[in-house]
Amino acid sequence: MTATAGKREIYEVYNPANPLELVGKIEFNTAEEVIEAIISAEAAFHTWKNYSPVARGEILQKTAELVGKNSKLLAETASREMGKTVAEMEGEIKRGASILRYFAQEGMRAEGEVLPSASETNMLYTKRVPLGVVAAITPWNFPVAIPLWKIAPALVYGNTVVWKPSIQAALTGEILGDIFLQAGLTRAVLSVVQGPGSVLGRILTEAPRIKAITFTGSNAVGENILKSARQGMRLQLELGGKNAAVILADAYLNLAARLTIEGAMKQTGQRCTATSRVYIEEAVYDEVLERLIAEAEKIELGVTMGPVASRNRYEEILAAINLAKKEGATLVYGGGPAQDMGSGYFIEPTIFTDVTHDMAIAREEIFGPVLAVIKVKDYEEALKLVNDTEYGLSASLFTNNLRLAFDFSERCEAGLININNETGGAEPQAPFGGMKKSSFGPREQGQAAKEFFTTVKTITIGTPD
């Protein structure tokens, strides 16, 4: 479905746990409406940027309160719309509220610094200023947290935002947009535009009034944005991952197995930071594999793990599983459509062994509940294989060897390093982003966010006698 000139198209949203259940309908915006939203955002910017940063932060604080009050509505809508369990959504919504509260406090932080001048009659200082209109293009897999960690810093630093949520999270996006309005924003300061990325993405990347685009999604779409973006436009692209965990013989093996399965299977593996590969030191390989399977057996489909988000995702993941079998990997757990779950897009937690590094399962992002288990001789072999990928988002090491923990932190080619923790997750105050093909542009979240959403003015004031 596409946005067409002068005519709105209706998009129907169905529940991936029960594809016959109509969850709701969304009207796609026309191209003219999207352009009008951009024009309105540019006009609103000249007022919004002059608000006190403290006042902007207070609106974010109010938004955080309203997100908490509407958590049940958000969680149930998102769960029915894109498949994540209600419990997982409730955790995400709490994280979203924390993101809003964190960036609300940014309104009270210093926005520049006074510098010494070589001239005793000059006052020299810097000031961070907003860019203008920012376009936020967000995915379906974290329909609350990812939009908030883009929109909140953009707003508190004085930008206006045109936000395009994924059409697979469109209903949740409408609710979240309304919450910002209830908190005191206008539709011009934050516009929610609905429609397919293939159409709206082109409008946003070509619009001269858009000063920056922040995007999270697939590498293919990110590369298209990079190619089509107008010259001079600031870009922030958070893309794919092929994240690895390493379990050494000296690790707490129960903890390592549990967190590796959680990293691989939470949110049905539909996270850019999900654990996709695990390298196990040969001395404990058999024992750890047994524990991994035992942890996978604890997962309850429809209770602790939801369906994948769409029919397309379902078919693509099953195709990746079948390809792994054809290439010689050994299926030791799961590996197929879930039984007794009706017509929902449920896939069993899946574990493969006998995986070599030339197989697709070891190299390509699957974005589903699939884990490749690989035996290694020692730490050095594991580190070499961890780095043998075009991605570099997140990685974990399970060990009680402090020297190797620091060595891994230095030599592992990933932006997010975890020691005795799973590959997923990031706190609002910490920068988020990867290396290689996983990220492009400044980091998200934390103090790093201001590097993308602001630019610096240097000011000299002469004070002659």
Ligand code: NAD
The other form holds:
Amino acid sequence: MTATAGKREIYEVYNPANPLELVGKIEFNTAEEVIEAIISAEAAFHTWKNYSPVARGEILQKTAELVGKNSKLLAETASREMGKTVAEMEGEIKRGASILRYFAQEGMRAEGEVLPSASETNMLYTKRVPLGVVAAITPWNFPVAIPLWKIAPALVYGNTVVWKPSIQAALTGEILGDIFLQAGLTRAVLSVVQGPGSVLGRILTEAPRIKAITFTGSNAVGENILKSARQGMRLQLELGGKNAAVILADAYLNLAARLTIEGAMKQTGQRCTATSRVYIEEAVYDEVLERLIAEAEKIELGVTMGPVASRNRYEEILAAINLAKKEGATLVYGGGPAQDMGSGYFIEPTIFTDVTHDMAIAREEIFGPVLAVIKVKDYEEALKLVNDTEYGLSASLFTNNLRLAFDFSERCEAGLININNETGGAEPQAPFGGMKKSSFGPREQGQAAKEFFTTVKTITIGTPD
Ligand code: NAD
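Could you output the structure for the form predicted in complex with this ligand, given that the previous block was the form predicted alone?
Up next: the whole complex, starting with the chain shown before.
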């Protein structure tokens, strides 16, 4: 809901668990203010890039400590504005702090390499240098970790940042922005700009002073950015997924069922890496289906599973469930708005069987607690169906067959391969990203982050006699 105060629009944030509860208000920045933030970031770049990388790392280290100290505030605010449970948020915040600590250490690592030269009098070496002003555009579903895994590497490598959080995670964004200020950054080095993506996105993608955009969000918006971004702008787009798990007859079936349901339902299914399809070998199909349902039964709405993030998401997920029914899939668990949860946007964990690959539920990202279960003859059939998607973010295989584990790692068309692990999850030291329509540009996190946030200078120094 928005109102106007002076030139600034006011956005009212309501709790998705209880849509009558006003959580807070956010003032949207005007276009002039966003342009001013970009100009200030460009001016600050000339000072920030000359800071020692060690000093930049120390600010990130301090930020990590402050994120830890403010964990309760961050977790409760995020939970109330986008619905994730406080426990899930606390896990995310811990991960956010380790992302900061990892990139703080980057300030002490090599910035280039010395190479042999064909000339005896030349010294030849490379040095990584920052790009300038980077825009970070982030979604609501990881309101702390995703911004941090963009902002931390951008800053430590010497860039300044204009960050636009999702308006569904705007209050958390304000707190995180203030934490960076307390850690010693200026507003010009990292500014938080608030407002709808359709308005701010246009300013950020067209601004000549912005050298790169790192974006995480939906394919629709990602494709829009790809089309509208100023020519020459560096882009990193992390988009949607339709992630699959495969359970073979030789797998530890209890583990496979538990991790498949966790993969599908954690964070109410609102993770880009969530499991949304599972292929089960026919020999164990009935047994595994029973275990999947038993695992889903353990979920307690409002306790271990939060609401979906907004009214729009609620309606879209229920529409996807209805479409699956209409297209002939069989609903075996859940399937509706939760009973006895007041007006909150709670949806039951939902499982469908008899899903065929021409159904929307097998092809489209639902981004909610919905799992499609598909029976397959064997591993080969499963692999073919896993790859039968335009997405390529994450996939899992549950097996004890080492040969098939390696085969899956080679032939599965996904950026994140998990054997005997769920589809979600990423560690800060490991590259993160997908194949096909799930990602565009260099990977995020780990040493891969350097590829996006820096460019390389090759330097030859002659020392003639
Ligand atoms: P979204 O695309 O609606 O919004 C993401 C961000 O883009 C928000 O800050 C939004 O305000 C902004 N935006 C909207 N219109 C814009 C425009 N025209 N130009 C520039 N920016 C604009 O996505 P969401 O609903 O916040 O997040 C859910 C989506 O994100 C899902 O599709 C999910 O799969 C994806 N996601 C991907 C990853 C990944 O790493 N691959 C991680 C998390 C979420």
